[in-house]
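Consider the single chain below, provided in structure tokens and representing the form predicted on its own.
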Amino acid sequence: MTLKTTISHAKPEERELARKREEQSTLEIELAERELRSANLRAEMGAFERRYLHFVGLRYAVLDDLKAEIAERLAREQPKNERLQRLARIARAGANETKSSAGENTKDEPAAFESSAEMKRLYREVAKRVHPDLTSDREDRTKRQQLMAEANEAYERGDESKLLRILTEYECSPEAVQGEGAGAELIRVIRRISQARGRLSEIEAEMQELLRSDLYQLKSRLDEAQQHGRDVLKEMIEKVEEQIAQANRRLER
């Protein structure tokens, strides 16, 4: 009897869920993949944003350092004056938060974003198992929820085996195992359909407020002027060390 045979004398709960089966495994395909574009998306405007902060960012904290100590002296110089005063403070504090946001210097420089195949491939197959809006057990969410968070951390460290390992775990779990029933499994497959739908609409959101972000901006305009044998980046370094020199000039003098 072939398979086309044994659906037509199915039920009609078994013939829908049959249905709604490959409706989900279509959106779960089409889920992984968004979630990959998305994560991909989040990974390259973190190293980016590494990047900037480590050749720019840091170079801006010490041209910032470098103005509040030229404002510092002069308050110093004529300690009654209470424009100087309040100006020097100001100079201070924008220092202290720019270094804040440049964090701390390090040698090394960090490396750009770059993703295997077959990191692809594994996370897609992590979204497609895992993903926590494609359950509507409690417990089942919040164990998919801890183990997606992990797998986005480790697809941006380039972790491939962690990666394995949270699906072999999740594979392994009962809240992987499936109830019995056409009509009980037909709701459920359902309310995966919904849930994974809703996911869509999320990610379109998440990645359009990302692509309107200041930080993706400037992104775009490097990667542009970069295909047109610009480089940005080094002009903007050149730039700060030379406001930089600048400075140390003037407080020399």
Given for the second form:
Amino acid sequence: MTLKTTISHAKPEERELARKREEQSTLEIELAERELRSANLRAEMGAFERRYLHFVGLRYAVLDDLKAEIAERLAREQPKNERLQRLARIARAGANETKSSAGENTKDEPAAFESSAEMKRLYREVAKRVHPDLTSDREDRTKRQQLMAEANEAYERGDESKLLRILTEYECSPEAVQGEGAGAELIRVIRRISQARGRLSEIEAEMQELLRSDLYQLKSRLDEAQQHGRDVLKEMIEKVEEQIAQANRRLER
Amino acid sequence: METRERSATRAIVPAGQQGLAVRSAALVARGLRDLTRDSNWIVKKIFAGHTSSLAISSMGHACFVSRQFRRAGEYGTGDFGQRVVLYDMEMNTPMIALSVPNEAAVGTQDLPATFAWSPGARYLVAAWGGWQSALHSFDLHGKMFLGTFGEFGVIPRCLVWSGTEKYFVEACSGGKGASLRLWRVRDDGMSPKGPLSGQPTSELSVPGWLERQTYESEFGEEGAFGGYGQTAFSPDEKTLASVIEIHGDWADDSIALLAVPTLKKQNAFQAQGHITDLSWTHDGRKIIYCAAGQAYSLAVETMNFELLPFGAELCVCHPHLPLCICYSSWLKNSAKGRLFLVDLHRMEVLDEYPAEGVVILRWNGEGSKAYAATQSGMAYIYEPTLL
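Given the form predicted on its own above, what does the protein look like in the form predicted in complex with the partner chain?
Entire complex below, previous chain first.
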């Protein structure tokens, strides 16, 4: 029996439910695809940010610390000069802020984000099955939000087994079981469709915000230069290193 | 049957990641800024055309004479004439056009002008050929014209405030009519005319200690006294250094050291050639001056001079470090000149940058930046990482 035959013999609310389920199914695929794109962008930017802070940010922190040392030395040399005392305090506060922003120096070099085809497939599947905007049950939604957040983190880390586990766990959970009458189900599906559409708009807004950010501007400049054979991150490192050397020379005097 | 959506939370992005982006925002912006420039100098155009004179404040505000245009449909279209305008070099925005009561329209002729910003950038004293022959003072915080004082015969060569805004001096050329006038700045905030008004506290015309043949010869002739040129207060505001200009291509200018506020001569030093600029070092022990395209250092206590290993026509010392920003119209293998920083302890030239036609240099209030500008509207902002 085909879907058309089923629909033609069904009650009006059942026919409408079938249409809405089809619509929901299409939206689920689109939502999963958009979530994947958004997750990719966030993951790429997150990885870039970690690399930038590791290679450049930490050097800025060293430079600002040296600048603060220079300012403090000048202030010590002229203890009655109020302006120098103030500048030294400002320089030290700035150095502390830079140090806190740059984060801890880790031995491991942060890697650029890369995602395999299998990872993408798994993420799409998780987004389709677990997305919090594809349920109207309050408890189920909470559970899905938590799982989706875990899925995002797993995707960013490239943790394929975790994604698989999330998918399996949810498939086996009681929340996956559906039922009740066609009328109630129709309302639930309509609301899921509405939620999914809302989430699609949110994803678009989030992506636009990310694309407008300074971090994305910096990343695209570096990516663009890389396509022309220039390693701009390396150039930035060299520039800050030169400034650090200058500051050290000044301190040695 | 539950069909109502009760949860309003839709965020599925881990909060920790957003936190990281916010935390690193300043460092990312810094990297982006550093990426767009290849030196510590940032170059920008602040106006089109040409101006006879301009001054820059410690906040990076430029004051200059600019040609203004009416917009279409606004009481006729076309050239409005010239106005004295302010421009924010940091923000790249025009600020205000200064106007005075009964101001006559000024055509396209290039009239001389001299401006001086108070060190805090609140007050501006201006002399312009388009206004009556007196110094005009403005309060830029209150956006007010305060009034006029110090009537003059010729537009002053130089207007200067002392470091803590205690004194103000006007240096005029004009041979026999030349003068150096000093006002004590009122800081009581009581006068509606602002901190500067009335008669000068002290005044010097032709210096009595000049050799007789210099000031008694026919003015305008070779070797005659031309007037007062570049002038600068010492950091402790106790001494004023003023260039005594002598007419003639081969004549030598002098630097007079005068007591503040009496303007009594403390010392004088004859340079080699015409002096185009001078500036006190931050500790007040030396004066860096530029004469005939060469930079020199003059020890104030001994009056011994030293030839510095670089050429320069303009110089301005850092407010509290042994550094000096200079401009020379000559750059090796180039038609352009150069802006550069000099470490006065090591006599090392740093951060050289090609530039031409620079007419003014100044440090900002804290000494973390320096500004330079040309008569054709190019502005150079020096933003070193180590200051």
